[in-house]
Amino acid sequence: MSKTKADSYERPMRLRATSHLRDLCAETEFNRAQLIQPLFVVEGLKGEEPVPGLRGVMRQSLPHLLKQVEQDLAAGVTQFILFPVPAEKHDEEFDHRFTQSVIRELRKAFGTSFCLWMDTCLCSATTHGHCAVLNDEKIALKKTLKALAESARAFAEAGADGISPSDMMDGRTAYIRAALDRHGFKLTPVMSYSTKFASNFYGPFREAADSAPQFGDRRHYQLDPRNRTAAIAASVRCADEGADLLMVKPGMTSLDLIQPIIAATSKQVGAYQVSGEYGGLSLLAENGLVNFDAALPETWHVFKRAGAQFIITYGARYAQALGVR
């Protein structure tokens, strides 16, 4: 029998195979299953330290992550992105036993109460803290490629429900797609930072994932904010090499972007709202300028009103709190 593009990627009962999933893509109604916590776990770290400038967060060891997965748990979050930053930094060759590790205990002491996507992304492994692998402070592509499927792969293996490339380097969604099935993960989704812009807003987050770059910057491989015609065809790309969801990044400034990406591409997309985004709230709210209380949800609705289905905030664990169903 020939091979057909379903048997490629179009998977679409990926989206269906668990009540997780089915409840973050829910389009009629708007509720904490379709707001997704980000957790920085950090090899070697003694106990846990704030992040700066974002309120509640933190970088921790594996103990006091488990506990604040716990935490989140009863606080009804049930999506989360882990974000991995490992002691030692490599090149090329990259270890996973760190964050396969963590996946492990995660689902040892939580089970399937929740659901874990991986941010797959090589920033916070590499000396550099650049995306890739580089050849002379160039992109070696084919071995990035090639690490960032064993990454994948990697993730799945250990127990990660889905897996989210952030690193926009071309073709990365199909060397993701075809390693996972190529592994047996067939119903692993994966959701792609497929519209990502080389922003000013994400300072708190390079300090929480140790990720800020070496040397120059990421301009030339994250897309610029000026192009609306790049940004809609980079998620149609990701969209066409087996992206099950989409993602624009960060949500406030791609506000605009979100139904030309739906209508192009008949897939559901999210928004990031971005540490430099959560962070004006949490200052604003330390100097008494902002009700955080209302202002967090505010955003929130702003999201789904430009048609996000789903949202990665630093505030989803208070959204029970503040009356999120």
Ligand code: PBG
Second form
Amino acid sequence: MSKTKADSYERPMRLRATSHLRDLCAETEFNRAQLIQPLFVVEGLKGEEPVPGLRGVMRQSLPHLLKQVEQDLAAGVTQFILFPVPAEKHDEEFDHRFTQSVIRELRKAFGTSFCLWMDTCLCSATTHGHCAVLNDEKIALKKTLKALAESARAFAEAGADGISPSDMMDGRTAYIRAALDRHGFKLTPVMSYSTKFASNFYGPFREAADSAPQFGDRRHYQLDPRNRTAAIAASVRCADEGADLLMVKPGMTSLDLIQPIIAATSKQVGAYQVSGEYGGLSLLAENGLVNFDAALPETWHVFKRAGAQFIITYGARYAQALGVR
Ligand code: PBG
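Which structure goes with the form predicted in complex with the ligand, now that we have seen the form predicted alone?
Now the full complex is given, and it begins with the chain already shown.
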């Protein structure tokens, strides 16, 4: 057998031989400031209860939420996204008093030592669990946009740092931006769930947020996972409507879209590692099939490699313990 060039000197493994060499060549780095921790606060809940399938994630009463945030801050978390679950469901007029009181209590207890994003949607607040106001089971778009804009205003007024619409209604980013501007919140950023698919990976979340649709599904407003063109166009539209930050969701099944969206919008794009994705790791680990502490940061590095600027992940609170700076 003749000696080839590869045999003689091409040995890419040389640069993987020691941890120092691997670190020298590592191209992705991120820090805790770019990880966002989701929180669930449930009106009327006594105490707290674990969310099935999601390691370390709880549904919590306000007092437990305050304790959780204190712990998370001590563990180096600086970014949160809050999912409020109101006790009473409505169809058209929504009551923001509970959510506003939660935001105010968080601000009172922890000041500006953290950044609070508010998931802004209707699915946890409606009787039917859809992300819209419905009229005869059809989306009443104008009423929906009004309700979303009103939620955004209420959250900003109570002290939220940023608004994060997750409903996927046409035109909602522009509507929310206009409402924020009108009410004096010109500097409140909007982080839109801009490329959000109708996905099977939201299961554990819908249990936690009490937001499963009571009939039908969300395929008439969320994106079709088969489509790349519409997926990119949805983010372009959000950018045009004034979104400050964009996002792909589910993150792990949308890695291919991050770079094209950045190229098309010149905006920074984050990734949401959704409940079904994080839950997959949790359940594998529970069954002894994966080392959770190693697998979780692996997924974060992959998001970064794909170009994600920030990552919403249920495991943000473990980052410091896992050695993330
Ligand atoms: C609300 C919302 C959902 C998620 C975030 N905001 C559920 C959905 O659209 O059905 C999913 C998050 C997750 O699965 O972790 N519209």
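Definition used throughout: the rigid core is the maximal C-alpha set that superposes within 1.5 Å between two forms. Numbering follows the first chain given and starts at 1. Note that the structure is a prediction, hence the values are computed from the model and not measured.
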property: Exceeds or equals 2 Å, Cα of V302 between the two forms, core fit; result: no
